[in-house]
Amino acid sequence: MKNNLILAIDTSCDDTSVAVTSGKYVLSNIIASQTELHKQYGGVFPTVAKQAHKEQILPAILIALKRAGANWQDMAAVAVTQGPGLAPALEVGIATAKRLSSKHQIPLIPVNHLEGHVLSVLAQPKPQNVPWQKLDTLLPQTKNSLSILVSGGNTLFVKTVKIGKYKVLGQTLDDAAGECLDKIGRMLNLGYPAGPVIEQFAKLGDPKAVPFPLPLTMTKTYDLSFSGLKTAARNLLEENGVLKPLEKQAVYDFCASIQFAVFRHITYKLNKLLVDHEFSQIWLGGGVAANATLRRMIRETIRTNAGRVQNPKLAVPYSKKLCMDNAAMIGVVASYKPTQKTDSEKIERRPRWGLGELKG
């Protein structure tokens, strides 16, 4: 049987991830977190991230192969995130993928990280008790779907014309949604990363307790802007130029209110999109896509416009692990790409590689 497995690598930011995939099926997905390393900096420190990737990537590869029950003779290709991402971090994954491609004489497939988040909803867990050699290799196809990507680095609405060809319909003009929540969390002294803490505290608070503005209501575009919400939060928290501490319940209410404000902005723009366009499906991906409140608010918006969506059920990754940066989604994307031999030496990092630049 022809080899059809892909070993995928993602080092786009601060998580070292290696996966083995077969078409849409995920055989293993290893993620080595660097969160503890970056806590003292309050954010990702590039040189620290690069060194940690160097130390973690080879052990992650060995574990991914072992958990998949596969070896190098089974691999059809190596896939790697080429961008966008943190340049020093991307370097490590690309350099490792080049060495593996050369050593094992298999093609190297460069993948756009954002396309990974778009197609993460297509990934499926490997069925139990079915050897990978007997998995169905037929890949799902789709067109005219709308993807909502919400993460710490990106927030955008993307139309899938067909897999491999995308049109960005709207995007943030400044901060990403996750970045906004993290920065406001730091104002509240919630540590790093603050976004997940805000989500937990929001469950204990009143989302209507603190009024926040709804940005960009006068524009006809589907673009977003979160910097104004960040400024509004600072103004509410500042007293004589100093951030004032809040009582416990006030913190909960503030977290619930700012989270609601960020997600309301997204669903307001989503509603405009659904009024103006028709889509086959709605997909949600990215780190913040794991947030249950965001999912609920998006589902409510879709329900209001159900007639504008062929399949109104919101599609999300089967595991919250696939919402965060991971290599499994890179492997799924790579399965749609041709695997002919390419000159791997010409593959270099692309830190600002946009989805609109892909040619389907």
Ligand code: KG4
Given for the second form:
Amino acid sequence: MKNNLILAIDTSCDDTSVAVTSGKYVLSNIIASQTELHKQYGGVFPTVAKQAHKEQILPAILIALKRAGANWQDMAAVAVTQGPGLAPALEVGIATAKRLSSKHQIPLIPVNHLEGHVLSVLAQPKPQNVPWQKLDTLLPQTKNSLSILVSGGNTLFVKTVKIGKYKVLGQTLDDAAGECLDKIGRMLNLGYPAGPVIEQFAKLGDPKAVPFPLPLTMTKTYDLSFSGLKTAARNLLEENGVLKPLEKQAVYDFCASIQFAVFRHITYKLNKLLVDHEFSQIWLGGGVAANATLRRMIRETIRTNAGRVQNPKLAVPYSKKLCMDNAAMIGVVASYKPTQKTDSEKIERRPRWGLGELKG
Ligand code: KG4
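Okay, that is the form predicted on its own; can I get the form predicted together with this ligand now?
Following is the full complex, with the preceding chain placed first.
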């Protein structure tokens, strides 16, 4: 039996995820969400996240192996998110991966979480009627593609020079887009995370009802900023320092308007990028990439720049699970990395680890 599978772990934030992958194929992708635990705080509480990761990680590993129909003899390596992310949360995944690597005498491959989101579009579901031993081992390659990563922790434009070598072309200077939606959703009492609720409510509202500013139109860079939209929302919702309750339709209109404002800012900067550069293709990843309006607005922006992108079809992950934080994307990245023996004890968490720092 070939042992070419990877057991991948991601504990970068508030989801405990374990996956089994073979090259680009996903055999299992378990995500134990902590959303219910963090709801009461309106955001992720680091020590609560750490404790929950500790409790959930071993069951998640067992389920991931079972769903994949694999065992430890089939594993070529353990992959783990080294950063960026919440330090106490990263620590749990890394400590577990080190133990597994040493116990089963297989290499440990540290992975950058953002590289996971970039390559998440390359992941493929395992074809049902093909046993994993017979899957092709060919890994897709790309050059000069543009990734738009939009999540709760990050919002950035990244050029993949080649797989493993990245150039950040622009990024948020303050809040991430998902964080902005979550914070405004909190003002509207929509629970946490608010992004998916805002998407649903926006369908019932008028995106032009509340006029929000378009940020950073005077700057030449491709950087983004969402904190001004958050302040504008607070100013509109507050009366004498107190949040005023809105009628149902007004909430729908507010959701449609703020969602439109956040996505218009992203597509305004995307348009600028496409006018100034040529790319082979465009990829979209991160939790907010699940949003159908964002996808539509990005597709429209690509269409208005026809000819500047070789393959104009926007690539998105094959399932919404692949958009959010998940370990399958970490396994896919690991399959591109050499598996020579590294001193796994030396691998430490890197809470701040930019994509531009990868050597390639
Ligand atoms: O990538 P992700 O799972 O993890 C973090 O980066 O934390 O992204 C979570 C973010 C949250 O801000 C959530 O509100 C947002 O993605 N999100 C959405 C949607 N689904 C998740 N935002 C807008 N529309 C959605 N459908």
